[in-house]
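Listed next as structure tokens is one chain, alone, in the form predicted alone.
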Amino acid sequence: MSHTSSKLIAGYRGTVDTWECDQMKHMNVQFYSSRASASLAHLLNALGLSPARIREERRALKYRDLRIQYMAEMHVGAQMYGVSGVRAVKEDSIQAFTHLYNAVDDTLSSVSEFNLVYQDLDNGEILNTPLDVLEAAKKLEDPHEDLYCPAPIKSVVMAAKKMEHMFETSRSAVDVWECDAFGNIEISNIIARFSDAASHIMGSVGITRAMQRERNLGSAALDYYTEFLRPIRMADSLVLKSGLLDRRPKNFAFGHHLINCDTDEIVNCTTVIGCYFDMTARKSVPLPPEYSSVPDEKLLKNQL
């Protein structure tokens, strides 16, 4: 591990099991969220909300949006270690990041950058951040200029508001294993959905598995942009709505609202760009042909 920069806090450290990789042949990314989501409950160690500090008082840091980028594949067996740092500290949130590393070469495989609020975790208020914890993460605070720090999101964002053209990719409820201590989903578990979402997705544009196989075609995320807009508890009943964002020659942008079943609010939304590429060079490829035939009235992006 080259990184060693005393504000940086080591969070992760592991390899890649079989069972975490998907029908592409690397680790899907519900498995980089649950790694990044080790390094965060480190970082939030060191700015001094230790897990049984959380639990008593019932509040903390909590992802406000996070950007998320898959730089290169990580295959089953891979070893892999984990940073997070603090960027910024501004007045009502803390600007933050984890990156995670091929342990073998130290090559770049995902980076996080995020922004945190402090919440209370039962009701989700947005309150003052202790100045204990201010000051803890003013002492990490760092722009850190050598490290990799992503560019605005390529892609028109989606919008937390209802849409035409959006249909059921999922439909469940939060179990208790999908959540964290505290009761609160786990972000891996939301990122799951949305990964599972993308076949339904593929399928409405004409895309089956089996032209994929016949086709020799994986695909894959590239970029994730999603918003946290309410809670998401143990035992909430959730329904995924995802659509055809936007296409490009090469790329494609999906659009997902996570909505609470009970009130029906959107709990989540989030913007995923992705490619198809070629399963053996392992390179990216055009983007298949069956996308042209989509009326461009029923992109999402009209409706921005």
The other form holds:
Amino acid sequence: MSHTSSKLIAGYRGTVDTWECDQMKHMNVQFYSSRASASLAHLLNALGLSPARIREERRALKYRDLRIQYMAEMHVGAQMYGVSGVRAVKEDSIQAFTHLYNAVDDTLSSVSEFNLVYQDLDNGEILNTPLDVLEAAKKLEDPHEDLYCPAPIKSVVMAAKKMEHMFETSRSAVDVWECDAFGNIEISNIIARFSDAASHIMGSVGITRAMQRERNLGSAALDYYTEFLRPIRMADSLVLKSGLLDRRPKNFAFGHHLINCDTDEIVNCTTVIGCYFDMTARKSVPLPPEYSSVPDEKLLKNQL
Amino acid sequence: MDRYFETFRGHVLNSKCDRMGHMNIQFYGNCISHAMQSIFPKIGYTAEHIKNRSKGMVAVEQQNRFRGELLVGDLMHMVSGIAGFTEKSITVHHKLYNSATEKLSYESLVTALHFDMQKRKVVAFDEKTLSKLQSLKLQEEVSL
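Next block, the form predicted together with its partner chain, ref. the form predicted alone:
What follows is the entire complex, opening with the chain shown before.
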């Protein structure tokens, strides 16, 4: 590991398992998130929020918003490690990041940039961050200018408001085994729902699985921006509504609203940018022509 | 300690805990699986090497000592070293720590055989690998 600094916290090390790889023959996006969550837990410990303290006080720093970029595919058997750091201590949040690397050649595989807020883990209420945690965060604070930081997202960003032309891409309840010790869903299980939704959105554009196989096309997420608007709790009844936000010559943008069926509230609002790639060459290719056939008025960007 | 490598780092998910309120023993095995795969590249067995040359490892013996429970949310990391080897096997010593308290939670000695993944037969390491194993072998004897 070449990325060492007294202000970088080692947060993850492990291997890509076969059962973490999807039909695109690379690690599915949800498993980047589970690794990033492990790394975040190590960062919190460095800020004074040890597991024992979190269990006792039932409060911790949680993602308010999260940007994820996927930079390089990870294949089965790949060795990975992750580090986390604090970029800035702000008035209302702590801006931090997690980088996941291929351990064999130190290639940056995924970047998570996020803002953390201190929350009651039972009801999601946002609280003042304890002074000792803020002091610890200031000691770790560093812009880390030598480490990659994503530029602003190259897409229109979804808004958390009801829109036309969004349709159901997933319906589920939050299972016990999807949650942490406080009954809150693990982030990887949110990302898993967005991953599953992709096929349904592509289907709405007119691209079937058979067509993808015939054309030797894979698809991959490149960039996520997600906002955590309300707690998602054990047994919550959820519906995911999605739509085509935008299209470009080589990229699509999908918009997602995760909605609590009992309250009808949008609990998570997410933008996903992705691409198609040649499954053999592992290189991106232009969007399939079916995307051009989608009427412009159906693109969600027109409602923002 | 300088011949031990960090081979795994993570945390205990709620979904890995049993009705005793701690990480179930099967998931210590998951840590070992990750750690073994982190050791292999140290002796030249990267994922590419394993795929291209169709040579891998198969665990045949494991001794365990559970020394301290890990609770939900606990942070953990594992360090591992080559405790011994023969022309056809390696034995790896793994130590899993609670990262927040630095207390040893678990240790294990795992012996794995080198095998041909197509013929499914045990085969000897080549000289280069044996030399690498010698350079990495722990200088102290390990027993649980």
